[in-house]
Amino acid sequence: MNQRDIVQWIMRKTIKENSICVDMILGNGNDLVYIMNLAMNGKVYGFDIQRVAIQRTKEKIKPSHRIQLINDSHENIDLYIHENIDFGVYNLGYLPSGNRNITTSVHSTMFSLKVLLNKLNHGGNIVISTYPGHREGYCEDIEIKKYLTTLNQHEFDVLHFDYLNRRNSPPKVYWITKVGKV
């Protein structure tokens, strides 16, 4: 089982037909793909800074009224979503395929991060994953899996996939569930 197999599983045990979904970074568009086959009547939002990742998602999908990407930031969210949201999901690193130096940050990751964990509702869940094989992603797990470490037990459970026996700093998952009343 691979990090993208986790990923899906976990998508596929947790969106809803009306669920409301956000994909933090678009890349090629692939897990906005995935949580639409899954919130069918759902709303997803999508973001990402570059265009081109804009560009290969709407490349993939149908538009939809119910469908927003958005050329910004992920640590703007509060200005695009005015609801709570029921999935989440950061695909972080560097787009595939395209300019490796441009790349998610420790700074924008961690304050999206905790303004979305405001915004799920009960019973909501996020997945992150992450790349320690690079430098920025390095540093964003390091961050990211300290952050989760003190979020209080009885409002948030998270849970941690890691390759133990894998080389070369294999991705790793996150998975926080907002616990509470669904």
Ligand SMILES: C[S@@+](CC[C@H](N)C(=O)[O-])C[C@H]1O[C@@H](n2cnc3c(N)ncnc32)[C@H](O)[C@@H]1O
Contents of the next structure:
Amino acid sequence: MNQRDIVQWIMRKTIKENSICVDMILGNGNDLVYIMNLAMNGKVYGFDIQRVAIQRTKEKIKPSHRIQLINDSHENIDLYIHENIDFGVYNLGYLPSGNRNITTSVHSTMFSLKVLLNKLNHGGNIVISTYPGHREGYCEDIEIKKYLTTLNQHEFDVLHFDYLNRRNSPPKVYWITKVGKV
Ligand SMILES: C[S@@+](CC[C@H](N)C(=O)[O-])C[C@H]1O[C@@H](n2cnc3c(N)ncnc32)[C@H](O)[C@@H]1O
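Next, give the form predicted in complex with this ligand, keeping in mind that what was shown is the form predicted alone.
The next block holds the full complex; its first chain is the one shown before.
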């Protein structure tokens, strides 16, 4: 089972037909396409700072009022999303077959995560994949884990998926659920 299988399994378990979702990092748009097919009557927002990522995502979808692609940093989420959300996903790192110098960063990831947690509906979920194999990814993973450990257990469930027997810094997955009635 790879990281993508775990993330997609969580998506299938948690995203409902009418869910309001956000892909915090579009990249090639694969997560957004997967989400869109689950939230068939919901709404999907997607962020990326690179125009090439927005373009690659557009090529995979049909234009729809249910999808809003935003060419800006996810730190500015409050400027664009004025409703609570049911599901959010981060696939951190750099764009596959893109510029490897443009990667997500600890500051913007942590800032946006705190805003996103405040926007999460009861019963809502956030899934984060980290890639500790490169320097920024290693720092992101440490900060995310440290922060998630501090969340109040009466408000959030936090699960952590780790490959204990894989070499070369494999990806990790964090699954956060806001406890309470849906
Ligand atoms: C690993 S890719 C995302 C993979 C994607 N989820 C997929 O399914 O293909 C990383 C992306 O993060 C984007 N990125 C970096 N910093 C960002 C930020 N502050 N806000 C939004 N996107 C950012 C980069 O432009 C790059 O496209």
